[in-house]
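The form predicted alone is given below as one chain in structure tokens.
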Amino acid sequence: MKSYTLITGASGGTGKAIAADRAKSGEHLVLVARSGDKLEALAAELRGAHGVDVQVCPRDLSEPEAAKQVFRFCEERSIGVDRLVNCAGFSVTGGFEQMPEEELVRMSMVNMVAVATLTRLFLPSMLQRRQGVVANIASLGGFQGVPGMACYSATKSFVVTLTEALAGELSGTGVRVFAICPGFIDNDQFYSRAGHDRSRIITPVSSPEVVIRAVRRGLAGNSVLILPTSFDSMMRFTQRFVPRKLVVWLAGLFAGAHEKT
């Protein structure tokens, strides 16, 4: 049975960049995202460039049964997933009370429920083989609430703590889990979807390449939480010495996602 890397959110942005890097490393892929056309185009490109097998599974992970459908897709094709990269996620900025209820539910499903469900479904076979990796793309925003990005930062906090807990549970099993926690990444589609004016962001906006390098670090090492840049590490470290209320205020200021009325 061939070993595959399954990547969610693979049709664009960071997920697409990770898929290209993993294919370049010779890994066979399962690509998951809403846009079947974009996935097919990417799959054809990666097959041609790197000679790897690339399977396409178009699914909207905000749908309640989508994660189970992705798992069945792999089961039906006898695809062994040894590496799961939970990259799909989105944000909606602005006051929490103004967020449409359907957006709150969709964000919770994609950013949390799909991550937990896919991990839970693919873990047993990894444990049986005593090998496997789950890589979760979280956020620097997951270490504190971010005014103007309340729901998003809360969902990423979920990913961070889920990762930490699973890392403890899986110790000694041959299966590893880690989370990448970047600051803002250059992805116009993400900001457009969020309604986030990126010109208001005070902190550096990094290239997706920093996440790719962080994934490589995670695969090669034993870290559970990976801060991709020195700036990310500094921001996380200084939180230890700053009152929590100030940490949250600064996070909102740096993000520039909430305009007070």
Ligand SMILES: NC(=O)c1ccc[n+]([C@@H]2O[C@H](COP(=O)([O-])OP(=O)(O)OC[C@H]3O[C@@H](n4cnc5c(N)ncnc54)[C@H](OP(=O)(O)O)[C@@H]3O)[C@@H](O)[C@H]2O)c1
The other form holds:
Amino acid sequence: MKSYTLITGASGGTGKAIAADRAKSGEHLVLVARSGDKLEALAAELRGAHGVDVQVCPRDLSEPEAAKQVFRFCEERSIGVDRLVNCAGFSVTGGFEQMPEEELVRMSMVNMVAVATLTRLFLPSMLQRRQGVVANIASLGGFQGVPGMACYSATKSFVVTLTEALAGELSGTGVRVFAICPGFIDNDQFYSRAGHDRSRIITPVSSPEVVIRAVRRGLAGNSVLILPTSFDSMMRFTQRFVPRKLVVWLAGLFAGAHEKT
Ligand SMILES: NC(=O)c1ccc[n+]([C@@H]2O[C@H](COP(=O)([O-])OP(=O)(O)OC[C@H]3O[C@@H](n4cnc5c(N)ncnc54)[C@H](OP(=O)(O)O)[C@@H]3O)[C@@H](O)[C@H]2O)c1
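Please could you give me the other form, the form predicted together with the ligand, since above is the form predicted alone?
Okay, now the whole complex, with that chain kicking things off.
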């Protein structure tokens, strides 16, 4: 059975950049997102450039059966997933009460349920082989509530907590899990999807390259939570010395996602 890296959210932004980097390292890939045309174009490019096998599995991860369908897609093709990168995710900014219910459900499905379900489905075979890594793309926003991004920050807190607990459960099994917690990344698609005026963000906005380096770090080392930049580490560290209410207010101010900040 060939070893593969499965990447969700690979049709654009950070997931696409991670896919290109993993293919460059010689890893065979399974790419998941809704946009099948973009995945096919990327797959053709990566096969041609790096001679790796790239399988495309277009699915909408907000649909309840999607994670199981992705798992079956791999089973039917005898694809052994040794690295699972849960990168698909999106944000919606503005007052929580104005968030349409369908968006709330969709975000919960993509940012939380799909991450947990895919992990749960692929873990048993990793445990059986005593090898495997799950990389979850969380966010710096997962360390506190962010006014104007209430639901998004809550979903990323779920990912951080799930990752920490799972890392404890997996200790000594040969299988690892880590979460990458970046601050804002330079990616217009993410902000336009979120309705986020990025000119209001007052913290540094990093390039997707910092996340790629963080993935490499996570795959090579033993960290459970990875803060990609020194600014991200500083933000997390200083939380210890600042009253919680102020931490949350500052997070809202820095993000510029809420009218009242
Ligand atoms: N951008 C930032 O500032 C930032 C900061 C911290 C963390 N993050 C996290 O980084 C990850 C990647 O974000 P990004 O910046 O690369 O955003 P992006 O460019 O908008 O990419 C999001 C990816 O998720 C996929 N996706 C969205 N909804 C989906 C669904 N229902 N089913 C399947 N796939 C879906 C999209 O593909 P399709 O549209 O083709 O489905 C796309 O490939 C996310 O988890 C995000 O929360 C982003």
